[in-house]
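In structure tokens, the next block holds one chain alone, the form predicted alone.
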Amino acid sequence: MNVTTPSRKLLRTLQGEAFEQPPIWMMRQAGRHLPEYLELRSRARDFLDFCYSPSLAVEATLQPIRRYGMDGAILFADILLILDAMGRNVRFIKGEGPRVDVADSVEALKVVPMETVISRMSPVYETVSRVRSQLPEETTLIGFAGSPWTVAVYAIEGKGGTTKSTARMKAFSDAEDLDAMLEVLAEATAYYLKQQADAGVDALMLFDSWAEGLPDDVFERIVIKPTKMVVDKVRSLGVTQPIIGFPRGSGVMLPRYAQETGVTAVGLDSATPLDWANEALPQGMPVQGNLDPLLLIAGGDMLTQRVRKIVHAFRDRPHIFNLGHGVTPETPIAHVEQVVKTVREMT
């Protein structure tokens, strides 16, 4: 067990090293719980302008590193940028969330040539390059994208916050077209991640936020298979950076996801039992997670106890401490500081 503080400790964890005090970052660590983020956000015309303005996106990426000293910085962007680049008119409505011009067939995702799709996201690559040049040497920079199924849900439903029934019904009633849509999204995602890798990220992450509640055969077809397409294509393009896969809500399908997609590490949601994950996942595979974001809001002794339990559970496995989902706007800064302190004082 290595107890030192090496350069890019998080990256070394993804490469298979285990540490007594695991590296830590938090999903949505750059966000509305930070007053400096809210001030920065006010400078942009809208959320898309925020994401596409490298000067603003760089600052948002760096803010939690300055405040908390996290071991990982994740690129400030959004999983729906790829749909915007595909001509789906992504917009964010205050109090309602994202809206997307519906794409209910593969042809709707092919309106914009692939080369144009990738080039339209060039501000993101500029953000990566600028962040990497400003990050402390010891901080790992994480790039990311949405996984094909989750992005497809937004495309088919036209918005978030739905039951996802329209997208799930398509898996049964129009399976061939859905499979084709997922292939297009997998290819675009792979090239997008390749550009992020070339721009300087140390690791990559795939968010499958809507992987829950699927029958096993459907999960295999619309989550595992397209994710493997992305990973295989990224590797064929020469990308060697480790890839974290996060199939939220995958439950007992998580081991198959870990074994069959080709990802380097898996993110665990808050409902994943710690002992079960250790037993079910491949030995030595790095894991990330999985504190409940609501407990992070609650704070107190229960928060400290749970943090210690999570770290202790994965003491013999490469582990990145994180949440089981994202930091919410109501989260007290003091509670984030409490978690960071607890993790870094583990013995």
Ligand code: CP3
The other form holds:
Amino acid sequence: MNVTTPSRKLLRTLQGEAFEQPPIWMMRQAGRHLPEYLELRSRARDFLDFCYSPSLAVEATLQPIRRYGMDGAILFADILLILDAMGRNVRFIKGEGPRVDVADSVEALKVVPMETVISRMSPVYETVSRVRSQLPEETTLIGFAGSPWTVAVYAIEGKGGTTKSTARMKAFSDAEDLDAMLEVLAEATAYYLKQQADAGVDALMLFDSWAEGLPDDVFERIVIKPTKMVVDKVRSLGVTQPIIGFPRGSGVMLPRYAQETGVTAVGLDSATPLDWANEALPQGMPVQGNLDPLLLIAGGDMLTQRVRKIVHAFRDRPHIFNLGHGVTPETPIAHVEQVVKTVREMT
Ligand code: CP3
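Let's see the other form, the form predicted in complex with coproporphyrinogen III, since the form predicted alone is already up.
Below, the chain from earlier opens the complete complex, with every other chain and molecule after it.
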């Protein structure tokens, strides 16, 4: 059903082509740095309602495309929807971030039958198909989910912004149960991504925001293995869309992640040295990311120079211009425009 349209530059990059002016999008490009988003957001009771209202979510997905002409649109949703669908009562408290009813055992993650979990998220699939029909032909639509480990961190800790020590401790003190939790999350995530693929996304992305600071054997077990499970399952369900993996903070484990998980492309955080990534990653594997969101706030000549440096560094491989993490609410619109212009004028 997903006919590859040759004009979609971002999709073509994921399929292995390299361009002098790489395609560009930004993680968290929709959201609070845009006044039009804040206006739209005021129409929904809470953030979850917003994500589950296709008309609002479609509009939020399209806003950064209209304003900046990005090459990629990311589905407007959240990595925590799946936990809510699993019965964990996800809330977003103003100024405090997300809260989740703690699920610190595999039993707690199995309360809601898998089919119900997947069907509860149907408004998201509706958003995907409506967005695809309204997007410019040349814009690549990216669907996404959180990686099992990052979603498990929220489930176990009940909130974000922690040291994650409760979740990380479980990798040692209750390893078998953590592995079982990751397996349940991997399976649900795969079915969820399959639905997004069927609804019309061109590519998929897995956010592993909390992949940092893990011993190498633990990283293998709780990041690489569950990610591979998701990728293998998604493929076994017949999904052919490229998959971008973003193990933020993975450091020197990134090449192993790139080789062993089966993802098509990898996201680079801001701390990843450009030359090192180029040498260490498989030849021809597409990369995305790296620009520090703080430099995007700061702006100026230093921003332009760094953008040029990143594009030059990845000249010889497929490259999608992006940040090393998400756009923050303080980001000036003019700075995003400056980056888009710099990338589009690269020679
Ligand atoms: O442009 C886009 O990227 C829109 C879609 C999107 C959102 N969240 C919307 C959102 C995506 C891809 C995400 C991913 C996400 N969500 C991640 C992975 C990326 C990362 O940042 O590491 C994570 C860890 C979450 C969990 C989450 N959602 C947190 C911690 C928060 C609260 C902190 C914050 O930034 O507000 C959210 C809320 C959230 N998700 C908002 C948006 C636009 C803000 C909610 C609001 O409008 O009030």
